[in-house]
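The chain below stands alone and is given as structure tokens, in the form predicted on its own.
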Amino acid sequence: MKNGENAIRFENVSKAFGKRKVLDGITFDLAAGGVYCVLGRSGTGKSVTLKLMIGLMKPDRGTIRILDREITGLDSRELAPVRAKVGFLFQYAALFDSITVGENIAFPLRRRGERSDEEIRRQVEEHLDAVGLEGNYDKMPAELSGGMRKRAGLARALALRPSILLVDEPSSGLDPITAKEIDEVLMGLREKHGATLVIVTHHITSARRMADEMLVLDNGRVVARGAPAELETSEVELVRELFRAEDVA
């Protein structure tokens, strides 16, 4: 896929939990290799937006297309091949505890089908140097400090080599020294693979570093969007609200 063609697509899209409407009637697209940051508070629906994009969970009505495959209708086996295409950074890393870091990453390349053992270690360790974590392979996941967690994770999202990143808080619970090199890792990343990346974040300062553009989400809608820059001005209050919080942290 070419950069500028829509890498997802999400159209009329609702998705609701009982009475509670999470999103209602969300239509965007997305082009391919850009940086989109979905931000808003707590409960708008951000975590679900991406879910929804690797068909972890359904809408309740609408359509979504990821990389030109209208996904809403496709099992889990018709899902699987699209799901090769897409890397996925949990909020808290999601690595398994029983096995070692080396092993988490190696994963999904033995699901994939790879029989040789030396070619699976080579490619784990080149993803463990891409995130700064070279010689981390026989360690457990309880030996990483928070931030090495979400290295390690990143790592096995991109196992695969996606064409598209999701990622979940990438800053969530770690101080401001090791996000600020969080974002730099997922940005040297995405200028070298070329991989279209959406991160929600509710740390209004990283979306400013990263982002090519910024979604808003507010009562199950979009309500601005926008290059960093744009957004600065913007008259809907909840934005002004979140370049607010960002001087008072």
Ligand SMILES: Nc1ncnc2c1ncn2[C@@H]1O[C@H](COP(=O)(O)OP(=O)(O)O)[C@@H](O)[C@H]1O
Second form
Amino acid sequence: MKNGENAIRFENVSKAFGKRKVLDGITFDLAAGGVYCVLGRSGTGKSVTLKLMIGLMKPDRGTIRILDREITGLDSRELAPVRAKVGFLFQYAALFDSITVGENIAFPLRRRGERSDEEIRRQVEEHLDAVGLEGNYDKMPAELSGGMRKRAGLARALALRPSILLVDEPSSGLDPITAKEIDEVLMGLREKHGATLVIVTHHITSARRMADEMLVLDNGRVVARGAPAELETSEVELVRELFRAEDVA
Ligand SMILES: Nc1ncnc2c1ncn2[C@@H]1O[C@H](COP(=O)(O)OP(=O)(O)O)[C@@H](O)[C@H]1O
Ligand SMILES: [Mg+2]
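Can you give me the structure for the form predicted together with the ligand, which would complement the form predicted on its own we have just seen?
Entire complex below, previous chain first.
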């Protein structure tokens, strides 16, 4: 997919759980190759939005196009080739703790049917390298720090060389220095892979550092969207609050 084309498009997407309307006719598109940070209060539907992007949840209404394919009506078999192009790192994405770090990253490659151990090892080493974890293939997850485990999760998300990478709160629970390192790894990936990145975060500092554009969700809609410098002067109260929160964070 060329830069400038849409990687992701939501059109009038609604999603409710029981009586609770989470997304209320949300519409947006994200261009291929961009870095987008999604912000908003807790419980506002950020994680739900990511899950809709990989078909882990279905919308009640509306259409979702991923890499130019409408995914709303697809069953899991039809969805598989689309999912293969979308990597995701969920907030609590855990590694399998009984196998090595390297084998964790090899897992999606084996599942895809990659057979040669040598080739798998080579690819895994490359992904470890990309996230700054070179030389950690044979470690057990428990031997890694929180920040390193997060990087390993990222390496696993990258294993299939996705054209879209979805990341849910990569730096929550990490100290500010480690959080900054994760941001840097994400930015490095962008340069290396040219993937479209969608990062949910409530660290405004991170979002400012990384985003081409920020999307702020509230009441089931995008209430503000733009480059960080543009949103700094936003009239929207929630956006002003988000930027103010930086001083206390
Ligand atoms: N599987 C689910 N079943 C019921 N309610 C859910 C489910 N997933 C999310 N929700 C509700 O949807 C709302 C948005 O959740 P979420 O997207 O996780 O928020 P956040 O913006 O903090 O990531 C919350 O009120 C949450 O309780
Ligand atoms: Mg969430």
